[in-house]
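Next up: just one chain, as structure tokens, the form predicted on its own.
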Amino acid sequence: MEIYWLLGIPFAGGIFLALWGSRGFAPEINALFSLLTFLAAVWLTVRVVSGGPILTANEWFFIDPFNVFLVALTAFVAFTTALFSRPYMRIEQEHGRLNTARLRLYHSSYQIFISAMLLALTTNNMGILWVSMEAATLATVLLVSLYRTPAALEAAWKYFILCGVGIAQALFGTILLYFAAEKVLGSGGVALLWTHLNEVKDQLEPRVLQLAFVFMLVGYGTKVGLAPLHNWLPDAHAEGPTPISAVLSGLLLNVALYAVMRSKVLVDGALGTDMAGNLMMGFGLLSVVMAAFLIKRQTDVKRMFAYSSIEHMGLVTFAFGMGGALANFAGLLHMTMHSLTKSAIFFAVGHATQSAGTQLMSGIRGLIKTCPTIGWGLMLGTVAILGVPPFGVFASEFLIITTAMHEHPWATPFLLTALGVAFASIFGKVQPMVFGETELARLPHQPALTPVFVHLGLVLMLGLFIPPYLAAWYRQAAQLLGG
């Protein structure tokens, strides 16, 4: 009955904002249905973490500690993105950026896209799996266009035809995922059922799961952002509006990447060797140093933010590549660092380029002395994602680096490197923007940055203290990826 609730809810309300989002009411509405997605994802969670796994919806649905920590997470940050976006998108319909009908598409976009990122974590399909992050797609596609200026148009072109070549090869992987389970299995839909195929996946062909695994780690890596096939990310976060850019960077490339995670599980299991997770590690370790690289040279806030993100999302499949207990709770760890660090960041960014008028760093100076709240908030959240103690992100950095070290340690020196350089250049892009002078006087009215704070304690205690069924979850959750 929870499945049936978490992802009706969402569904419902993008039905309904479609018809009647045009009303003043929209953003509650919108951030009510996201409220009652996150309660109905707070109950799964309590059923699955107290009573166990669960199959249900004849096999269609399938719950565990993996996905239901993702579930979770995804759920949270929807509804605080929700709340943050109704101050913001009425500034920008103000500031004349965006008219009601274009309005409406935002709220009514926003719950189908969450809609189908919740249907992608809990599918035991795996055709369903890539048909939800298609939809996924389709969905940000048209968040990212919201603007209508040239460059966002162009964005959404990237953005779709990039992301439209990459899920079109995760497809044919899943089309050979199928031809090797259909031998053992039978043919029908239970041979794209996961749970029997992590079943009987010692008896699937190896070469064929071999090539299968390469395209859907090409294909769902593109979603996730990994180099050389990230370049749809930065002009998306800079051009869609920032509530879109705190869900994709805190969301969407979660739920891609635990595609390639369920995968993975599969190909490990029918070859018996590392091979999957060589080849995440490499696109990782490629991911991280490429995108340190690339943010030294950036000018515009948000496209900074957007190869950070790129940076952690390789750091995270580095840490899943190299598989293992300790590797896999870093990784996990890490996901929920940066989930909630970058979104908390992009509502930060997003006030702030409100009050410049710009998305140019240089022409963004002096937050504190004009909006001490933004002011703080940008520092702490940029404190928080460069690792700096003592902050969640710095125990799950701190963890996936000394694994490396023990396990794999000709990758440190490029992971170490590779996180100085973007901790220079960032701090030192961010330092003056918060605390540089000028000449614009204090804004008359603090804006609500209530989510920020609230993200960033929640990191904070993280990096203090896991509780300990917090830290089982996270243990139970390694152990199924192969721990």
Second form
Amino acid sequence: MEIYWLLGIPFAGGIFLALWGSRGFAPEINALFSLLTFLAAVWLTVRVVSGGPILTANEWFFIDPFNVFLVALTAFVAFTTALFSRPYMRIEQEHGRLNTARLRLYHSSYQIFISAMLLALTTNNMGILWVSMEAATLATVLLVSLYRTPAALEAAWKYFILCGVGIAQALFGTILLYFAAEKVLGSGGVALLWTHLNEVKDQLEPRVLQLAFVFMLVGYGTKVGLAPLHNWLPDAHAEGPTPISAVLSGLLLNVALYAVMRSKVLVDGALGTDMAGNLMMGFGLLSVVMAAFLIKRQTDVKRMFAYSSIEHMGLVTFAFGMGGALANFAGLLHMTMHSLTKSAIFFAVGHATQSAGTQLMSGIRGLIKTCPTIGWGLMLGTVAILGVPPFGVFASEFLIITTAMHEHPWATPFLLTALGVAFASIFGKVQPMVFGETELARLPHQPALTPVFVHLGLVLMLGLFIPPYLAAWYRQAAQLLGG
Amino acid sequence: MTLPIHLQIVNLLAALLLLISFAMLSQRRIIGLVTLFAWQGLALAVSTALVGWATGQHHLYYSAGITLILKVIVMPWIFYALVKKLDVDRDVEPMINIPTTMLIGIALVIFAFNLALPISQLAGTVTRSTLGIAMACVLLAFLMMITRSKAIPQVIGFLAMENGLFFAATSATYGMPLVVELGVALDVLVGVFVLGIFFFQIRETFDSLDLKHMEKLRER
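Coords for the form predicted together with its partner chain, given the form predicted on its own:
Next comes the full complex, and the chain you just saw is listed first.
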């Protein structure tokens, strides 16, 4: 029952806003629908946490601790982003960058996008998972090009083509998976249902699954932003409106990685080797190192934080690739921390670029004097994402690195160097933005910074103390991932 | 061993599909490309229906029907309308010259057959020999996307790749479950609509659909 509410509310929101999204109250309606979605997600989470996994609606939906955790995270960040986008989009409109027709498109697509991601997370069917991932891409293409500047259009085109090609590989992977499954489960509906596949995973033909996983990793990996397939990500993040950067970075990347993990569980079962894990470790490490060195060269603040997202998703992929209860736990924790922190940073950056009128870091100076809350938000967010204790990112990075030292010592120098380089370059660039001399103007609307501090507060809390029920929940999820 | 006549026809259609992929690679005009795309869709629909008839998998009729409506009628029609409205029916301007592209294409086909060999031996379906062709079509479409600089040829390349994938699904497994196929078809259709809007945006901003104007965002 909850599941219908969860998926139905944002979908209805999308339709409602497509019809009335150009009215003055649309941002509030957007936030309201996101709040209702969040409440439905909480309801579902409570049920799963208290009653165990749910398999419902003719086995169409499957919710276990692993995906319910992502559902809760997705709905929460979607809600806070909707709150942030209220004043943000109003200011954009007053700056003349948007008109009401585009705002209607924005609000409607936002809800459809959330709905598609939630469908991807909750569906039990690997084929529908693919379909909803593609739907999530399509819903955001026109959002990335919302400002209609040459750079925005180029970014959207790149996003569409690269993710389209990538996801086509994932479709081929899914076809191969079905091909292997059909021999065991018979043709027809059940052969793509994850729960059924999971039961017979050791009987699936290993050679086919090996190939299928490679295609799925490349396909969904493109959407995770793994190097060397990450090209679309910085552009899409930098050129789209900031609330979209926040949800792309904080949510979509997670959902894509979720798809990879669902396939990994099957492949591990079929192969009985570390092949899938090794591939993920390789891609993850490459992304971490490459992104860290590219961060150094960025001049655009949103691009810089986009590269930082690649780095962190690489780190999570690496952790999941190592496998085992501890690394999976660390990976899940890092996913949460990254989503919360990175979206908080994008909120602060969004208002900072609005008050400076540019995204170039050299043009943003002395935020602390003109708008202290934005300045502090950005500074604390940056400190948090760089893994300074006591923030939660430190805890998860520490766990990942100690596990790596223990299991794969060869990787640690790369990880530590990359983290060090990223730290030096990001901190060096953000510091003058916050503390330098300035002549920035104030914003016409009160910026929505509550979400920033709520997110950072959560990250801080999780860094100091993870409540026992939450830890138990993460542990359950980590166990499901096995490896 | 001789195959029954309908399977021979399926094999013939598979060969035709591959041939059309090559023809697309060598096509210089956008309208011609759209026509070839429609023919490819038709070959795909007929072969899907034939496989469905030969094996008694009736859900394949539905997917053949969807292919026929979407890829032979709706999409080519949208593309014709777009080309006409945007007035872009000039050369497709490949980035590598066409004979070289064809040679690369041949190498890709050989690679695809090698890749598909171990899998098609596992396939129990009557049409398994066509899996290699399906894979080759995917790779050729990929090549076309890489070597074309205009927006519409790139998208047609993308859709041709989807055709190849669809053919792979039919030939290796008698098609995915119907829901999934419906979902994929819906995505593709929405994708084409989104692109239609998008083309107008690109055109409005750049005054051309040539993606060479779009090289500002390099990895810095």
